[in-house]
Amino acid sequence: MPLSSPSSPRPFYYPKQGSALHCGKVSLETLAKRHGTPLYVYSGDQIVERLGMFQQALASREHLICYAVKANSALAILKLLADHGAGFDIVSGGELERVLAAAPEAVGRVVFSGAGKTTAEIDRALIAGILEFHAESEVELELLAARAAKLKRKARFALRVNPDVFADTHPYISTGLREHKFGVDIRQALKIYKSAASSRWLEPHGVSVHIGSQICTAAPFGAAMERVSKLLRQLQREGIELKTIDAGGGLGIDYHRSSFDAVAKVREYAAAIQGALAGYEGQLLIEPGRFIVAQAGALVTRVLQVKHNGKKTFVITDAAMNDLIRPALYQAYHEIVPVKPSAGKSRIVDVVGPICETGDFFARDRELAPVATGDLVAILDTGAYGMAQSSNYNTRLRPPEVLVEGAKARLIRRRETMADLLEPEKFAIGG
């Protein structure tokens, strides 16, 4: 259940017995009816406390906590961030563009990752002025050095190196191993930068490596480290000093226990980090996403009706896989609970959405506090890929965000329209 006081690890809390679900001092249930269903909410107070956490704990040394906008890309969130001294770390153009929006003068704090970038994304990142670029390939070193001379910019890279580390984690957020797409072999590495050192366009600024996501021991990310330091001195014997390391993401939270320390979970990854890197003084950055942002966050979703079928309850909602996918995609564990809890026994029962999937589905055989058609019900920790993993599908309107901060709550993105669904496709029907 939810805590009984707004703290960590979740900032939604029921005041006391027999009122509704709140985040800060803000009513979910008042956020509902003024807002509609579904909807997500925000705790900006969270978010900034879970960063401040990560530059604490990293406070002896000089460090970028470079927050992944994959997790949650939207503008009010990356302008909170940013006006806290945050970085940020991108993986498309399309994220550039929204770092520019929100916090223009944060673009010297931003790295670029991704297997695949295109020309016009590496072009655009160029004339922006990015931090680094972090290159995953010695194809992409070439391109990147070509774009470069063009635009007459050198580009300051990190090579991301595969440290061969295994992760326990789910196999689709796995990135780490020799077998993985991204990054290059950390056995290559050092003639990978030998060869990018002698180019005039390029300059070997860092060294990047992410290891997977959702990871939650630290022991992971301290052998990782220990082989990147052991890399480290091999390029300082060759006359080449690195600038920064980026020691990735991937740090996880507790999904299920109500009783997660996130204070002492960060203590302890930079401790894990930082004394695998003992006697390196560059700059140390790291990229956190899922860890400030997702308790942050919870879908609010009006129950549409009850179903009894044989054996099986169904609760049926008018939130959808499309609002939150990753049920169905990673077989993920959302905690659900009732806006406003009603007295009664609880029951075993599938949450499910109206969408023609059998796929579509928040929890199965999960035991839920009684609710009824009306109620409402909040399903939690969706801060990070929720809203930024939803869609269209079945043309459904995309749910609208509110961001909380204290006795503040603000809209900061209405729920879609048709119209905004339909008229990139009027052209071709003459409309």
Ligand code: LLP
Contents of the next structure:
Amino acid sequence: MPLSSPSSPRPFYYPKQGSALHCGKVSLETLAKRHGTPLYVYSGDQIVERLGMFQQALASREHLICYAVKANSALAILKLLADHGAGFDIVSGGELERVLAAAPEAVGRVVFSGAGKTTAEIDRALIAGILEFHAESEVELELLAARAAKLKRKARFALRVNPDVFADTHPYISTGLREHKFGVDIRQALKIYKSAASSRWLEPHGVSVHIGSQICTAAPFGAAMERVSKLLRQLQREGIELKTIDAGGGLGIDYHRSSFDAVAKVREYAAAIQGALAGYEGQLLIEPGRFIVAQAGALVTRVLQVKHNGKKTFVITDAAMNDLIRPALYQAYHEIVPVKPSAGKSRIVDVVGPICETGDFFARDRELAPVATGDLVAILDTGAYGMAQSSNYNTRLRPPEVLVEGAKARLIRRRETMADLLEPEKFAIGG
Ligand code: LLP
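With the form predicted alone in hand, show me what the form predicted together with the ligand looks like.
Let us now look at the entire complex, which starts with that chain.
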């Protein structure tokens, strides 16, 4: 089992033979006892370290790391990132409210992406004074101009262009091809900027792309930036100077190997982007989500039963697909390790949750160290799109979250209660 060091890529490790899995200086066994299971545990130290990797790799130019809030929107994590200089990429009014609650001082570092913003969302963001709107269509620009005129506040916008670059990732999270619903065809961009530049209420401020998520090679990012660079030169010739270029998010991690070199990955990624932007002096924005928080997180869950069905062995845990849907939705791989390894032969098992769906699994035909009822296991690399995509399916209460910084662990979200869940409906039954 390769988890021996507390350093990157994963902050989870066994300090010595026979001890429980730790996050920083804190034992996951202790945390599970204190807060119950299932439980999300995050390393605040690794989150800050990952942000720092991007900041360092881009240090030679003006830049802003706009963390993609959707990956993990815990208020304490947003505050931690804001305190270390991050901006934010939001995709809804709800995410804006989270940033305003956690770090109101960072609102000037917010970019607002997303295909389909409502009038109310636009108004709130205009009044709050975000850095720029990422407009995904001409229709959206018209709405933005109308709201800006109404509120008498000029709207800074970046057109999200679709560079038509293929990124080899899961089809559900690839976004950079013309056939996808995102952005405007880069060939239409010049015309749109020219017409927007004549509007009193719109300020062409930047250009943005996002070609997809969990992209593990740097080349597609470079290719997208080459195309954006060409557009910038065309715009300059027309007298339109943009202050920002946003290269989007999407840098992937290696879910399979623990030898993954995060620093080298970020450097390679930054070099590909910057190489394509030689000569551009403006501010470079990026929107990483997964790369900052995924490996910082683990879902700790207790084994309810080990069940044998014919040839198969099922390890049934108290976490389920409502807590972590990535395996069911994207056939995603997450490494699973016992919190306290015991001696004995490993077995081939399915690790599944208690929900009444065959899709409720975390691993299939996986070699796992021996575990028994009551044991704890940790599902790794679950800091991104884990809790953020959780639900109350099967009327299950969503798990609490703990943030570990050095030797300190603090609860950052309590476990939901039945009262939380029933409250919005009680009036309907006269309660
Ligand atoms: N910017 C925009 C406009 C995005 O749509 C996304 C992610 C990001 C940034 C951040 O991408 P990241 O750096 O995290 O790859 N639920 C899926 C991932 C969906 C990503 C959607 N957009 C998963 O669990 O793999």
